[in-house]
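As structure tokens, one chain now follows by itself in the form predicted alone.
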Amino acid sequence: MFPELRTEIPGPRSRELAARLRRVESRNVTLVGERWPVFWERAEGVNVWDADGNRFLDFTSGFGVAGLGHSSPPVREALADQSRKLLHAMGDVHPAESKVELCEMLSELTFERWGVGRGKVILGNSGSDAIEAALKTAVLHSGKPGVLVFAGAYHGLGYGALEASALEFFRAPFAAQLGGFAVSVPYPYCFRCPLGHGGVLALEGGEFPHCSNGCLEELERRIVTELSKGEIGAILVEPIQGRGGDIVPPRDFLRLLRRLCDEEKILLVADEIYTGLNRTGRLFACEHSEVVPDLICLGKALTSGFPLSACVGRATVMDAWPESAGEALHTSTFLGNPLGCAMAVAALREHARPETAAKVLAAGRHLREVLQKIPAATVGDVRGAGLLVGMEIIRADGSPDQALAAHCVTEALQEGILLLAGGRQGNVLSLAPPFDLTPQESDFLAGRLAGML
């Protein structure tokens, strides 16, 4: 069931491929070192095999993509069937039928399911594309260029999405080319409260914390100050911050944003590229707070492995776009690719099954429980919802310990475990495994981490 201990990772084949890649790829893309990387050859379920035949347990789902498992049979069959008929169509001129089916399903699973009418869709190729479609929709709808975002946010690396992202690591080298339309305010981060209201707060049901009234009141004051300037046309938010550290905000946070958007008649945009499609134990993370956004951005798990994304909005909001006269204002060559659309339809059918969310909730509960039992002073916080879990690694004084988190990621690779570190200081072990994760596999991870911490 579990990977055998090895003495050589990466193996000779992975080292050879790394050397070849290093010669021809920008040095800023793939980290190549003595103990990194391994090269994937095949994957199934929770398991990945590298080019040397080593097997790994994947606690990343390949950046959150393979929630349904690597090589999910329904998705794989949909891809195979579609590939025999049509690989490419003219997405904004002469589309494929699968594009129609996907847009209909996205409307049904979002705004129709929420009881607020039909949704309309703009498809893209990446999460960044979906965010930029939402940003363009917001300015067409409101006429206001500004967007309110949150500290620690990650919305993608295209220039529009990058302007809306608040992680300085990605922004700083390109600041001179950014548009300056985004305004950032603190994101509720209960373990390291940016609003002066203390440390870790109790979790309700192991999921969402209740924040003190003072915390949200202070945040509301800061948001209202920005909105009063009259330039903000949308609030863009991750219902749970992913790359920023798997941060679960207070349950009333999204409700506060919904109220303020309604009062100001501006748009609430939910970035669910990472959190959507059952990752948090609900089909969409905004449903934990019973909040309906005006626009929702989806990607990653949408196809289980093909570059496709979607910005879905209330029809009345999306109709801010003018009627096409033969040239779309926002499009791309591969818009609505038939392969991706067919895979997405198959994936969404699986995500719509109630047992999928139930599986995630049960697996996530056990994973958090075993991680919380690790007897190490270096574990400052274990938080999350469903199978989006963050484990904050700290020094004795409580400060972020990026070096130890990086050590755990590297050592875990030697143990046959794929991990990623995230967070604003790189000190959070970010766990987003496939939904078929077993209790025994979670126990295996916890045991190995206990020996590293």
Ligand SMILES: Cc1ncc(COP(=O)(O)O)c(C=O)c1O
Contents of the next structure:
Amino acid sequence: MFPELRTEIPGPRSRELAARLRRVESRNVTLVGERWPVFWERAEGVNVWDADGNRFLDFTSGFGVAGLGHSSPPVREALADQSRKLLHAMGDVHPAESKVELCEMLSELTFERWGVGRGKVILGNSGSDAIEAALKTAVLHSGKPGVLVFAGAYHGLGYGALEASALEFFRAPFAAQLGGFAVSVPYPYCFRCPLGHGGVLALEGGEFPHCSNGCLEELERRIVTELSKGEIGAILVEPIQGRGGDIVPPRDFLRLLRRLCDEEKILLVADEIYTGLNRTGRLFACEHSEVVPDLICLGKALTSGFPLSACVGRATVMDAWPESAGEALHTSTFLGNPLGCAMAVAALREHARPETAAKVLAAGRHLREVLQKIPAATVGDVRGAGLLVGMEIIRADGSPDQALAAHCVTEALQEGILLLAGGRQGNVLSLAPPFDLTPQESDFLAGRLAGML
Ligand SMILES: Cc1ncc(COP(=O)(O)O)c(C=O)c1O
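Previous: the form predicted alone; requested now: the form predicted together with the ligand:
Then the entire complex follows, led off by the chain already shown.
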């Protein structure tokens, strides 16, 4: 169950591969250092083996992709079956049957399940791609180019998605090429309230913070000020902010956005690329607030390991797109790739089982509990929903301690634990393990982290 390390980390094979890669890959892509990275060779469930035969516990699900576990058997079988028949089709011209099945299933699991009629889908190849399909839908639907986004948002790095992402690190080098259509307002971040209502942290229903909601009144004022300028056609939001620091907003936050969108007749776009598909203990995170968005973007766990994403919208909203006369306005060579579609159909069948969400809620509660018990003043906050968990690492004065978080990530690797740090200041240990994580594995992580913090 626990990691098995046969060599020092990284081992000789990983070091050799890193040296070769360093020569031929842009130096900005893979960080190569003395103690980083290891090269993955195979993976199963919660475990990853590297090229030197070391086994790691994966607390990242490989960027949130492998919620169902690495190499999920039903997904692997669907891939194998499909690969014997057809590797590629002509997505927007002569598609494969699996695209039909996937779009039907996405409609059933979202808008049909929410009781508001059919959903319609635009498939893509990455999360960023799904966001850009949503941005285009919004402007076609409303005729207004502006999009309201939130501080700390991460929606991907393609130019449309990057414009909507509010993390300066990614935007600044390319600011001169961005479209300038996004306006950002604060995200309700209870641990460091940007709206003057700090120190809350009473938990409602176990997962969601809830304060006087004074923060939401102030936020409403700021949003209304932006909307009153008449340029904004959509609000784009992560129902729980992922890379921005695993920030769970008050439950009423999404309800407020829904109301404002209804009043202004603009679109609410939920970016559930990270939070979707049971990651937070509900099939979709917006269901915690009982809010139905107009568009929902999915990616990551959708296929369990193939670059495929989807923007799903209410049929009436999606019909803002004109009927194709032979040339699609938003498509790509690999749209609706049959391998990806077959994998997504198999993955969605697993996600649709109610036991999947229940398992995530139970495992997430235990993980948060054991992390909360770590007796270290450097742990400022442990938060999350389901198995999307953030641990905010701080200095004695409460300021973000990015160096200690980075130290934990590197030390954890030496102990056989795969971890990532995120957050606006890089000081949040970000945990998104596969759903089959056992209590013993959570205890193991907490024990190791306790020794580092
Ligand atoms: C909430 C959210 N949206 C969009 C993206 C971008 O997805 P991709 O990296 O597949 O383009 C991510 C990636 O981490 C994400 O977390």
